[in-house]
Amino acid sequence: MSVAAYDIPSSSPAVEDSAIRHDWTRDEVLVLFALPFLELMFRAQMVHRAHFDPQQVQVSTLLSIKTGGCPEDCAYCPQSVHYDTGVKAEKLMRLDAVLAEARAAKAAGASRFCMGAAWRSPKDRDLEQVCAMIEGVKQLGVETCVTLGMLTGPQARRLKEAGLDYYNHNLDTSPEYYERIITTRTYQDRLDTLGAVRDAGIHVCCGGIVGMGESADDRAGMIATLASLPVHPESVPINMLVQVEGTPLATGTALDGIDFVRTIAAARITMPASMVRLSAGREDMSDETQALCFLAGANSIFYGPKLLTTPNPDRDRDAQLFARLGLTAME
């Protein structure tokens, strides 16, 4: 596909003015993907600088508060009961243990503490325990985010009452490719949960995973879906697939690093004011690839040795990378 095919000029108003639109189409995102790489990076950096300090990156920590035993069949997930990955089902963590992890994360420089539970949807009794965790973490002066699966409206409102700042619920991929990855819940189920979270007044954290065998058209479809929501997610995690032995996606060709950076840039251009999160997969990325992601508009990472159950760069490596690039952590 050529850029000229859709007649988007190099001085596109959406780029120059960093206008926040909610009508992005898949074809328009494909045009961004097709731009010469340096032109795409230039446009993404212009948008990024219009909304953020380009030298600042938010540092978050992610903790699995309830690991394994999930009844969903997400093809990428080592916590699914459908796959033999060596991840054992565990009970919900104790409140004191979670707060100890949160204090350590804050001491290490994290300004957001994210908690994930491997549930299809939380039971109300479990939700109350999570709400106690949220309240405790908030008292430490740290932003809170949880991912617990599908929510009802009343459950979302209860989380809001507890002081939850963000709820994570990814779309994962395009509507068309979704059934190739997950069959135990629908795309609409995910959109309904996002609606319940938004209606409750909680900030939305929603993105996806790339490198699952999807096409560029699917990656564009995912970005266009996110960018055409009535309100953009305040946080947009872009994950590179981590291939885990035992899952259906354990083998396959890894996504080219430049194509991953293009996805980051497209997310930044189409959702100018959102935090674009460079999430899973950094363990296998070179420092140079990560630097390009920051140049493309990523301004958040997860700090610490593990993301739920998969590896993440250790803090020393991230600190050294920040120093080399002149980046600082948001407070």
Contents of the next structure:
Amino acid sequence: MSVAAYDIPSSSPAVEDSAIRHDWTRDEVLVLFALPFLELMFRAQMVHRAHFDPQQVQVSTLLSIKTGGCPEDCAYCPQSVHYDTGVKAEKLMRLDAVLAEARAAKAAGASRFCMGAAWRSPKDRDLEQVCAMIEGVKQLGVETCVTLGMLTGPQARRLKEAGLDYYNHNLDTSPEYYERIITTRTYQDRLDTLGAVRDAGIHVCCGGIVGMGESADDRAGMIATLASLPVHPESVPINMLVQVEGTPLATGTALDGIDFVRTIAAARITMPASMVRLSAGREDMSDETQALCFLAGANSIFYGPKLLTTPNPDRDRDAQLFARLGLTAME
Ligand code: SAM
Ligand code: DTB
Ligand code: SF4
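Hand over the structure of the form predicted together with S-adenosylmethionine (SAM); the form predicted on its own is what we had up.
Next comes the full complex, and the chain you just saw is listed first.
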């Protein structure tokens, strides 16, 4: 397949690449993956610099407000009741405890506070408590994001009314590989939730996980699906699988770091104006691999020593990384 057969931004800086497309095909993404690595990096940087200050990285802090005991069977997830991972089921956190964490995140430099719950979908009573958390965090002057599972239209509108800025709901993988990973809800269920979030006027945070034994074709299928949504997600988290003991994916072969970077570059090129988040998996990544991810167009991270249940680099390591690379946290 020839590169020239597709309308991919050329390596000439004179070529305008700002037209945002919503008709990316899997084959086109595979063509990006097959580019010589340095060419792919160059193209990703060009697209990145046309839309963002390349020195600035957005910083979000994550808090698990309801941990464990989830009825879904997502094969990667330590919080599913189907797997024995040692994660204990807990109740929804209290408002004051959540706000204390949000204040600490703000003081440490986070501009967005993301709250995650291990639910298939929220009960309306729980949603009201989450709305109070959103209102409280907003009052601190911090952007809000929540990830609560599947939503109905009225639930999405209620979250919007509470002032929610972003809703995270991932497609996770390609439509074809999906049923190998999750059987308790469909790909279409996920697209329907994303539609409800978009219709409610909430910004969409949607990406996926790589390193789950999927093929390059599946990674391309996931990126093409995201980049063909009627409106691109404003935020695109690309997670490297965190292999958690007890889950069905605990023992697979880890994805090659360069292939991870290629996935980030493809997300950047196909969704030029979206924030691309170098998401889970940084704890086990070298500074050099992370630097390549930023070069490939990642411009957002989770900051703070814990993701939901697994470790993330501690703040000192990230401060040193930012200093080494001359990066600054976005206001
Ligand atoms: N229960 C809700 C749901 O699934 O929509 C929200 C929380 S769920 C933990 C949020 C996302 O975390 C998942 O969609 C998945 O992409 C990511 N995730 C979970 N476990 C992971 C792991 N072990 N490695 C990488 N990403 C993971
Ligand atoms: C996303 O895409 N990644 C985050 C956030 N959205 C909610 C979650 C990563 C979870 C990693 C496994 C854990 O810590 O439990
Ligand atoms: Fe539950 Fe979300 Fe984990 Fe799936 S990813 S098992 S829905 S917490």
